Structures are given as structure tokens and as C-alpha cells.
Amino acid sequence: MQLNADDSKGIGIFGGTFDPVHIGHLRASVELRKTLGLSEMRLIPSANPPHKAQPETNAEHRLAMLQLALANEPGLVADARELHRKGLSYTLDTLTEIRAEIGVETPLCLCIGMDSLIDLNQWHRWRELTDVAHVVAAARPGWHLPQSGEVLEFVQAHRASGEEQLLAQPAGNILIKEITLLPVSATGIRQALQRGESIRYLVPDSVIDYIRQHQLYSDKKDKPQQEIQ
Ligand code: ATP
């Protein structure tokens, strides 16, 4: 997708396995887009995450659920580029690709949860991430910035004083941002479904309908429909 840099205040990237997408991802994306003043937040499902177990559900289903979840939220867009690429899904490759499309001047913000920030030094060529984008870490219940180590040093070396600094430059800063804390995880949702419990209000209703229709996340494929709510 070609964007005109003059029209854009900045692009946000929110990656994940989205297995399935839930209100934690959605609320974080909406709030970060608004508070950072981004014209668009792109949610990018990972095909083969390098530092996570393989997703339980295939990429086609995860993308379909994401598209349903974003249907009524114009500022949030599903971007399937990693699903079309072979090999592991390195975030640096994705950012480099998007940077080439939007030009050198448009601010690009890689948005991640605090749980992802603390593992940043395990990412492929992680120190180069801030060459192509800003990194914005959203607070997540139970996760805190480490007290020492190379991730803390990296954060301190690049730390932005506030969001206005992100839109003033195309890349290079790290911002830790407080957002509404929603202690929801895809793991918890998959476990609830396996136990036959309701996941209502944890994911959009359209996604619940999709899960039910395709009998995802349930060991018992013949489970009566009303049990998956
Ligand atoms: P899983 O439980 O399968 O590990 P997850 O719920 O952590 O999944 P992912 O798709 O792996 O979801 O996460 C994508 C991104 O969303 C990560 O940066 C993660 O930190 C962030 N994220 C996930 N859940 C929340 C939440 N409840 N609040 C804020 N950020 C979240």
C-alpha cells in the first residue's frame, strides 16, 4: 500500500499471533492510535513467530478473525504481508518493507506489549529496530520493565519524554505508555474454550461466531454449539 507521507501523521504497527484476536489487542490498538496521533494502526498477524510456539490455528483463520474484529474500526487495518512471506516472520523485515513504502519521513511506531519489550534482546537484529521505527511499549498487567540488563540500557538510551517526540521524528525513540489494563490473553481464551466456558465480552461477537462456525480451539469438534459462547 502506497501512502502519501504528506497526508500521514504516522503509522502504527501492532504485531501478534492473534490466536485469537481479543479486547486486549483491540483496546491497546485504539488507545495507542489515538494518544500517539497516528493516522492508522496496522495489525499484522505473524505466520511463523520466531520466539513463540507455533500458533494453534492456521493463518487463514487468524486473519479472518482479525478482519472481522476490525470491520467497524476505520483507523485499524489488518495487514497480511507476513502471511505471504516465506520463512520466519522477522519484525525488522516487516518494518523495513513498510519504511520503503511510506518513505523516510513518516513516523513509524512499532507498538508492543510490555511482555514483548522485556524479551526485545531475543528478537532478530533487535538493536536495528529503532533505525527504522519508534518502539512503543504498552503497559500490560503483571509485566514490568527489567531493573537491569541490556534491554533496560537500550530503553534508557532511546527513551522519549512524550508522544510529541515520536511524531517529530520518523524513528529512533522508545516510549512506555500507560493504557487501560485488560488482563486478557489469547492463551486464557483458548483454555476457556477448551473447557467449554464462555468467552463473551473478551472477543468481539463476530469472532465468537467465527470460532463457533469453524469449531476452533475445541478438542471436542462435536460439542453442542451453545457451549461455545
Ligand atoms: P498468547 O496468550 O497466545 O501468548 P497474547 O494474548 O499475548 O497471546 P499475542 O498475539 O501474542 O497475544 O500478542 C500480540 C501483542 O499484543 C503483543 O505485543 C502483546 O504484548 C500484546 N498484548 C496481548 N494481550 C494484551 C493485553 N491484554 N493488553 C495489552 N497488550 C496485549
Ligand code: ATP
Contents of the next structure:
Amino acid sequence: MQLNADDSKGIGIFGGTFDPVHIGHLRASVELRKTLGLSEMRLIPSANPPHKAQPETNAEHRLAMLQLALANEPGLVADARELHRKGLSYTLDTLTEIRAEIGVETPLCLCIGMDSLIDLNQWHRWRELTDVAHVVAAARPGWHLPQSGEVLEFVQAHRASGEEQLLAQPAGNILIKEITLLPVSATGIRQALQRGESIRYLVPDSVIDYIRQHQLYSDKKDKPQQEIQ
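Please move on to the form predicted on its own, as the form predicted in complex with the ligand is already shown.
Excluded here are partners and other molecules; the one chain stands alone.
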């Protein structure tokens, strides 16, 4: 079942370092918002991710690139709250803040990758996530859950059969949704820039212009400016 995004007040949350934001992030956000019937998808740059290395690029640049990428996409919004919060960027803290802002009745969907769902028990107070939001795991065809363990038990206890269940209540469900996941990574983009290779069509042109203007990810002395394209 595919729902009309304009008929719902549901809010989606899509987090990441966005270092830099790329078409994989954007396509997944657009597709999830439409498929889940959400009125808004908030992309939230992480300041201090607890499970990843610290971002190479400072918060100001990552937020600016994200804002440029979302400028012409209705329904996708850059949310900078984690960049203004001290300490580690715990997802539960972010969800709790947003829940307090939108009220107790609005559906709230935390959108993550299948790899994150499998490792969910490594997250801070992970069992409490479904107390404040739904969890939506974006998966490629052929995905699979762990054969046993506490994550499997948690998913089975909260498993939703379809998108309509997410809009029927504010929180509490876990949905695994197959979508188009493009094989693009921020790490690969940074490495390409460091080698002086083109990243055109992997990130929006406005982001390419910003990277070039601010000389991000590559040493201008070693990489001619025209190669960053």
C-alpha cells in the first residue's frame, strides 16, 4: 500500500554525518517519505556519532551542504539540533526532543539502514526507541535478520505488516521496507575527491560547487580545482 504524503502528519527522521550528503541519502529520503506517507522527512546531521569515527568535515560545512541539497525538494528538511547539542549524538535524545515538540499523537518514524537494525542492541538505550517512535529499516532485496538473539526477538515483538500501521499510532512498530538503495558512499566520494576524480552525478551540483569553493576533502595544492567536478 502506498500512501499520499500530503494526507498524513507523520514525521520521518533520517540521520547521518552527511560528510558529504549524496544521492543515496537523497533518493532514500524521497522514497521513504512517499512510501510511508509522511508529510515531512527531517535529515539530521550528527555532531558526535557514538558508533562511527568523528566526521572529517566540521558541522558548519556539513549542514550547509545538506541545506543546499534539500533546497528544491519539498518535504525534506535539514534539522541541525544535534549540531547544537553537547556530548554524544544519541538518537534517543533526538527522538525525545522531537516527540516533545510534535505532541504525543503524531506518528514519528526513525528511518535507518538494515545494517543499523541488525546492530540495534549496540545503540544507547535501544529498547526505548519504540517508546517514542516507529523504526523503519530500509533494506535491499535479499535482506535477512539475525537467526537468533535479542535484536531478532525485539523485531518480532514489534514487527509491523505494512506502512498503514505506522500512521495508525504514534510509535511502537518496526517495519522493514525494501527501497531503492543506491551503491554510493560518502567515504567513496571523499576518496575520489582526494584522488582528484570527478564526483558529478553522485552529489547535487550545488554541493559540488560548495566543496570546490571551500576546498573540502582535497588539497588544492595537489589537486587542480577543475578536477573537483
